[in-house]
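Just the one chain here, laid out as structure tokens, in the form predicted on its own.
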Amino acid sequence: MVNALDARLSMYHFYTAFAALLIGGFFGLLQTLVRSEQLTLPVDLNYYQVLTAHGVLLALVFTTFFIFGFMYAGVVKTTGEFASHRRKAAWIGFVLMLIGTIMATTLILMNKATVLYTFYAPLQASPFFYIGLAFIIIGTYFAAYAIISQYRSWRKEHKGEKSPLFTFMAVATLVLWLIATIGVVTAVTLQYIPWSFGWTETINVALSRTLFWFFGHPLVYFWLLPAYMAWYVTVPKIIGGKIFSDSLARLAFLLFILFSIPVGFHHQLLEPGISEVWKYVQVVLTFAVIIPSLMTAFAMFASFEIAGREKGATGLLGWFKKLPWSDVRFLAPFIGMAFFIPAGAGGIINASHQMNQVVHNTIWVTGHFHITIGATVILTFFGISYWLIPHLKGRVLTKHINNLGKYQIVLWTVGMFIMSAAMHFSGLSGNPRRTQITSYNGHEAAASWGSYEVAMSVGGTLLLFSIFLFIGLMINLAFWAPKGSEEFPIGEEFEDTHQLPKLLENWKVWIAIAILLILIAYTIPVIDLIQDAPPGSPGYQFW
């Protein structure tokens, strides 16, 4: 049985997650319904308002509650509860990003921060809007000290021990954010805040997207590796087979930190400012993420195949059969590693110079943000969520869940699959993102991209109804589902392999070569856009 001080610690960070799940999601519906000119919001609720509510609930607030009451709930079962003052700790972390939440939601909804997701300058939020997400980043330190400082202790008292693979991969997604962060930070402590406070009366509009960036793109992969350590670890367990490679899913995680943060300018493809030469720079790098990501997926399905033969299948995709279909913990990760075959496949080309022309304000790139986090990290955390709740709740997984949870997840995958086609078929079109209306006042341009917009709104209903279901099903699992004992699927190796390469648990170098990247990629374009800069921009504020 897990402890209950720890129980209590992962589930108040899924009922936060799961809050904003739902208010984020209700905002995702109207805004498709604005955009396909379905619905017209009441004038003292503005389109722009709702896109930035959105995409702060879900792809900040939702994510970061989800995946650390996840993690917490991991680095327990593997390597035993945590000390007081590590618990003490997760619990300040956890009340700072619940402060830093509802302040920055509340000014959002006052219409003080509209600023999109992004939050780009030279759109001006109050200050209390920074401020709220200065809060949530220090409490994410808070809680990374304390699964950091777990695993150290493990490490100590085990010496000699391989380190359990779960706390391994928590340890190296909390690195990548820590690194990841201190764009964010330096650019909300010391551009957007003087500025928005009006210490500064301009803001230097280049270097806060450059920051930005240096951030965003490294959070697309604090999204992805907890889902990765579900595929890895858990998934395996789920399906009856065992982990392909424990080495190998351990170098791929480090080789996401050493190329998913020197990488940011392909998000600046078209932005003046920066040298061709440095931008040429990141995309080789942006490429060189795709190496840990096909070890990934050589890793799972190389699992599913020995797994399948295992239980007697025979032919070439026999083993294909022998997967638990009617398995939700199973099903809805599977479906999130199909989606991100085309996700991936979409990121190549946003990162390529000569593709991205034809896409990068348009919204298939919105699309392709939507299966790569709507579909593959969303749905794999909707598997996680109906075996870790009753697990942390004492209940048990019942086969009537289990089947309604089926039909939800089949109702999310259909419904995404309608809106992100429609957003990458209308933005082949030439239909921009960030953008109320699209009509463009009957142009015949934009004669194609109405159909688009309502099979958007389609999708984007379905999607809401799909929450709603889950939302009840979790109730459901956490307070009515029978009491038992529901297990936290950790997978075992084919092969025991008590020595590790002690290459792969030598942090000090893996992140000497992670900042020795950042600098080779970053130094000379940052110092170019200070000393270089165009005259700042004033704070706008237009809606």
Second form
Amino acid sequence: MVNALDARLSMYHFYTAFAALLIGGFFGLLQTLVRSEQLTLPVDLNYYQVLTAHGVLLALVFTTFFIFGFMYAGVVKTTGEFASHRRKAAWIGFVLMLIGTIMATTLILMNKATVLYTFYAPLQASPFFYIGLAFIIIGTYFAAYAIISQYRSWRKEHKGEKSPLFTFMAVATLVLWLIATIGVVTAVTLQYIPWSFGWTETINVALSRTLFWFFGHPLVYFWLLPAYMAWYVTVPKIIGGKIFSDSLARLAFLLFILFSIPVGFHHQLLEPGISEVWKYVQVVLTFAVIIPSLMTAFAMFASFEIAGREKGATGLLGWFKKLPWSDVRFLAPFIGMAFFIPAGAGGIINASHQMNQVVHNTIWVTGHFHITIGATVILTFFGISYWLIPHLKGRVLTKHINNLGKYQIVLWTVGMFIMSAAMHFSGLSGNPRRTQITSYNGHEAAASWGSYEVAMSVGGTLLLFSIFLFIGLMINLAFWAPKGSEEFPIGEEFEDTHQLPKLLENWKVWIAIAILLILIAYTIPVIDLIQDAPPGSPGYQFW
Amino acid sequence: MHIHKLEKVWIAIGFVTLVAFLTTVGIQAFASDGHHGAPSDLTKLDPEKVHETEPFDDPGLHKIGENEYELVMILESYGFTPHEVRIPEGSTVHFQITTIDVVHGFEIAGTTVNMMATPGHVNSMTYTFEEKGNYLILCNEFCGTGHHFMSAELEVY
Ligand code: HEM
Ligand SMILES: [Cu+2]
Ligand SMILES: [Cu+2]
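Would you mind generating the form predicted together with the partner chain now that we have the form predicted on its own?
And the full complex, kicking off with our chain again.
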């Protein structure tokens, strides 16, 4: 059992995350209905406001709150309860993030920040929108402090022992986050806020985009790594197996830090002002992420096989049948893993110059991130919620809720499959993303898109039902399910290695390599963007 | 650190694939005929003086050779100038675009013509239209509440 104070801390993060999921998901369905021309929005709510809210609430708010709720619970579970000053820091972080979220959402709904969640200049939102975003990020710094300082004092008290895998991974995720946010914090504080207050007249657009994507790509790894934490640490226990290799798991996380930051240009491949050579350098680094990804895939299947064989499976693939398919705690993350196979392939396509030429800014890309974050990550988060919420609330996941949970997961899977397949296919013929209506006055090139848009709305409907069911089940697990103690599954190692290679926990070395790669990939192009900049842009409010 | 034999094989396969992919992308970008790199024009201009700056002081289609054209286009919320263009089948077109206000996208649906227009920068690419038809040019980056009206037509006859 987690102690009550720390449990409450995590639960408040989950309440906020699930509220964001509900509202954001509702907006998502509206988008599919508008795009397929089945619904017209009331005049004082425009499509792009809805889309901004959807992106902010799901990609920024839902993910961040869920991730911290999960990391706190796991860190407390593996290193002991928070010292009170750390718990206090975590609460300050929570309050700051909440204030930031409320500010940003209010401004979006007031139509003062219809700039989408990427807030590309020179579209200019109210300064308080950017300040709201800054609050969210500053809040995460308090949260990061709580976890990292907990880890450091654990290590001091346990000299010579290796740190708990879960906490190590949480720290790695935060190291990635702290480095990544340098980009967006620089852009928001030095560019957007002064410019939107009118203290500076113009903004360097190309620089702001580069700083954004310095953050934007590692942001997706900030979502993905907590899902991997669940895969590496909790799934082996749920299936009755073992963690395949503790050291390789750590190495994979460290490699993700190295290869997920100096790669932002793969989002700017079609942009002027950045030379092709630097784009290619970053594409090379982007592809390097294949290595830790393959290591992760290997580790997963190895631990599945170990589990199956321990249960007496024989033959080459006999272990597959021994997996606990009817346990929602396993089913959800497993389907998430399966989604990552096409999702990873799609990622390689997007990062390759010539293929990206076909899909850039089409709804293919939206399909891509709905199967990465919207399926792989979120299905894993669903799976976590089914045991973590009752664990924190001193209740149990009953068989009945487990069964309903399987329906919820299947609904999500089918909905996401339909919606994202339609997005991928119509994107291939050019259907643009971020566009309210795509009929273009009946132009023949757009003729095929309408039926895909309808398919997206069918998928979207299933998804929203799945969210309703999920929220209902979570309320049940938090307040009504029978009292008891639900396990926080923490896997054991297959071959116990007490001694870790020292290098793996030598953060200075890894951070230094990360910074070196960043300097190699970014120094020259950023200097060019600053020194050789064209006259800047004034702000525009085209809404 | 012990690494399982099969895992070494698996990672080695991954590594070889990675090198093969990167070589393909690299050769196509830098060493193939016709140059298939990403549109990365480094030309700059003052975004508030676009109409006075060459070549945007004379936007439109300019014939520069046998079956070869230069198409100079200005993007703004919510339109393209020019917004109707006709070219003969088999023409090679060198596109040169810029924006006078916010960021826009320049996409010709069903082709590989796709690039961003960011203020202060010129972007360019070349494409040969081998098939007749009425092509849809559209903006694929959000540029304001009328973004979905931002389109133009290119007819290949
Ligand atoms: C009920 C479930 C959902 C539905 C029906 C849905 C639907 C959509 C649609 C139709 C778009 C594209 C709109 C456009 O480009 O014009 C979109 C964009 C997006 N969605 Fe979702 N979505 C859902 C869930 C999610 C989840 C769970 C996440 C992430 C956690 C997510 C993140 C995003 C993001 C980041 C965008 C891009 C926004 C932008 O381009 O500015 N969505 N969604
Ligand atoms: Cu990326
Ligand atoms: Cu537009």
